[in-house]
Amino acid sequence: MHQFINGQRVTANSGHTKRVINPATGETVAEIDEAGADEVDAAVRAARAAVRDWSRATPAERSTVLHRFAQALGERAEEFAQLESQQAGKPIRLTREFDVPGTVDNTAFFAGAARNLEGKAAAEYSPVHTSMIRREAIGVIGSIAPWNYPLQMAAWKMLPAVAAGNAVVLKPAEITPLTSTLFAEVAHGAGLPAGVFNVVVGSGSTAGSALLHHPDVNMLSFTGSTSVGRKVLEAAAGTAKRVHLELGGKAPFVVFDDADLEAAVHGAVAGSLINAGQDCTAATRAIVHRSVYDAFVDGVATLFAKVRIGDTADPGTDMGPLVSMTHRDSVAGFVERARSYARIVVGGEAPGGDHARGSFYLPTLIADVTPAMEVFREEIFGPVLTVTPFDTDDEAFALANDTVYGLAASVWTTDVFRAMRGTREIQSGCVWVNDHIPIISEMPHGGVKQSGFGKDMSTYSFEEYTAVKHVMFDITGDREKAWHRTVFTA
């Protein structure tokens, strides 16, 4: 029973199951049912049911199903964590002190923030009329989840949604879906009114195309490749729903000439191997001064080779594998193809042994990488860092924008004068300044160009899943008013 509908969990009467594989050792940690378009109809009739309800709730009333859920979700922070570990792979130790903390902390954030809608004063803007805001849930919110982040991807997409008001059908990805029902469960057993918060667990081509076409489903959002995200885009077009979407990433990973060398070395190890570089913000092109550029790949690929990878449930595993087989060797064809343009100083191959079982691949430094490179341009997705020389500002900067994407980037330098205008030249959704991943729930996240529009997390998430509308009070009492006589006079 991996589907949650209208307060319950329930089996798929699709006859489909699918089995979840943990990619560290290749055994299957559940075996699920799978979602067609029935159960997403259903799901989408109950969100539709319940919407009306929990939208009129008042603030105040769904802060506190929040804040008893993100309670709860601390009291399970463990049996999260295992969960998360094994169907995704992840080394416990990222889901223990990044995951889950990082969940919990969003839903706490937004059990206060569900009370602080924002608009504009109200006011005179016509000498005779009092004008106000009223800021409405749009409805039901048809969402798609990626498998990199489950557990966060399912928070991201739920609570803004939820907060302001709107019922949510969550469709997770199939081969990570465990922790996404779970966190429904426990939601709906803090008391968030049944149907409010739906999962269904199916394919894309079943359950991903019923919920993107379903009439009643008042706005998309969804994260992952930009290559969907345009298929998103066409459903959307059919009805005009809104939409919201997080797609790829080529962060750039600036180093100039006076950074801290040390720290630009070791921020590039943790930001592009996190969760084995499977992340759209993940560091993937260091963009390194020529005057430290020898040092700079010395000094990472010396960090890469010391990088433990191996039992994900062993807290001092630093790496785990890549989410199955099949993505393995897609990363691993990048890494081949650059063999003949380009130098594989570090990695660049899959581990023998006992981690042959899994779908594990070496932490892998790819260096003399110029901007017609392949390496360069396409999101490879996997432990991977290229290193590309720059010798002047204006170049760097440049070569930093010269991609598709703009979800995330960092400039490392000690000069707050360069620091000031990376944060302006560098086209991104986020630019961190020495320092490359951490995310805070107060602050947005959402990119630019091909890598989407809209925001997660902060309250500017609620730009995207409320309705702003303008009501407009007479303040006089005239039967006839004055600008009536531009259409006609009596």
Second form
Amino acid sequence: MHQFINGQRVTANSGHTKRVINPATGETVAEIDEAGADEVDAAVRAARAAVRDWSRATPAERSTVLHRFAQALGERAEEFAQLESQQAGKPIRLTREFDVPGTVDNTAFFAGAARNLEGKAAAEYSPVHTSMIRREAIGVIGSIAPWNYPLQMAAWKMLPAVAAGNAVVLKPAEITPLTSTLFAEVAHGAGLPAGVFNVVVGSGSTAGSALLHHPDVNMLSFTGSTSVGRKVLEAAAGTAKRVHLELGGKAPFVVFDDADLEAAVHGAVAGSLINAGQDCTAATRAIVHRSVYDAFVDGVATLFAKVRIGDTADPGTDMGPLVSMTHRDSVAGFVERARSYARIVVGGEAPGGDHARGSFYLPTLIADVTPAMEVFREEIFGPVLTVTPFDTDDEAFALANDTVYGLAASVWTTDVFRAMRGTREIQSGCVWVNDHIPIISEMPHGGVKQSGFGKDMSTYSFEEYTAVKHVMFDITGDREKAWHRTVFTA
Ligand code: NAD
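Now that you have shown the form predicted on its own, what about the form predicted together with nicotinamide-adenine-dinucleotide (NAD)?
Whole complex next, starting from this chain.
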């Protein structure tokens, strides 16, 4: 029973099942029933039935439910951490210290934010009218999420939408659905009314497509690859649905000659290997001043070789496997092709022995990379960092922007003017200065260019999940308004 529809777990009747595999061991974590169009339709109908009352609940009522939800998540944190680790192959330290507490904090944040929907003051912007703003829920939101941070992505999709009074049908990635269904179950246990949050577990081509094309869905919210994001846009075009897209990334990591090099080296290792590099904001393209280039390459290579990969249940493990053998092979393919045109400094292979059971891949550093090369241009989505030298600041910013993506970036410098210039010149949704990766519930996450548009987290996300309505009152009581003469004078 892996579907969560109208307040309860139900089994899909499509007849299709799929095994959720622990990518660290190859063992089966669960066998799931896959949703088809019928389950998607039932979930959308449940959401439609629930949204009227939920959108009319007071902000305090919505906030109270979300506060209880945050508390319940906190109480079950270890259960979520274990399940997330098993289904996605994440080291338990990462799920305990990042995925789960981040989700609990996000939930607590939106419990507060639910009471802070803002708009312009009601006032007489014309001398004869009073105008006011209503910020209203959009209705039923169809959300589709990726496999790299299954719990956090479910939370990022669900929380702002529900806090603002919408009802949600979420389709998680079919290979990592387990924590999304549990997330919905815990939400309802905390008092969320039936139908406000539904989870349909199934493939992209069936359940995902049915959700995208369902006529009674008012908005599509998608996190995933840019190629599937284009399909979301196409599906939305038919009925002019609102769309929120969080897509791919290829984050530059710019190291100037005045940077604290040790800090930059440590930052590059953590920033590129988090979640085995399967992070849309991960540092992927180190762009390094020529005077510190060799020292940077040596420093990162030394630390990459020390990273402990292996048993994801062991708190001592640094890096887990890639999410599947198929994805591991895709990452390995990029590195194999790079051998002929760039320098593989360290890594570049799947470890053998006991690790061969899982889809592990060694941290890989590729040096002497130029902008025309495939590894500079394409999203690899694995533990692979490329390094490219530069000579001038303008060249560094041009290299950073030489990508179709614009999700995240970092600049490493001790010069405040350079740092300020970097934050302005680099086209991306986030620029870190002397750090790379941290996120925080109060601040927005979202990209520009082909990384999509719209924001997750923060109160900015209410812009996505609410419609702003202008209400204008005549305050004269005049039957013949002064402005009528512009149209007729009889
Ligand atoms: P993906 O695009 O392959 O799949 C994402 C989701 O879309 C899955 O649930 C999948 O089942 C569904 N899907 C696939 N085909 C579909 C179709 N035809 N119709 C409807 N749904 C369909 O992405 P992925 O491989 O799961 O995740 C990795 C990608 O996600 C990377 O590109 C990464 O950068 C991106 N990502 C972006 C962010 C962000 O905030 N910008 C966050 C996490 C991941």
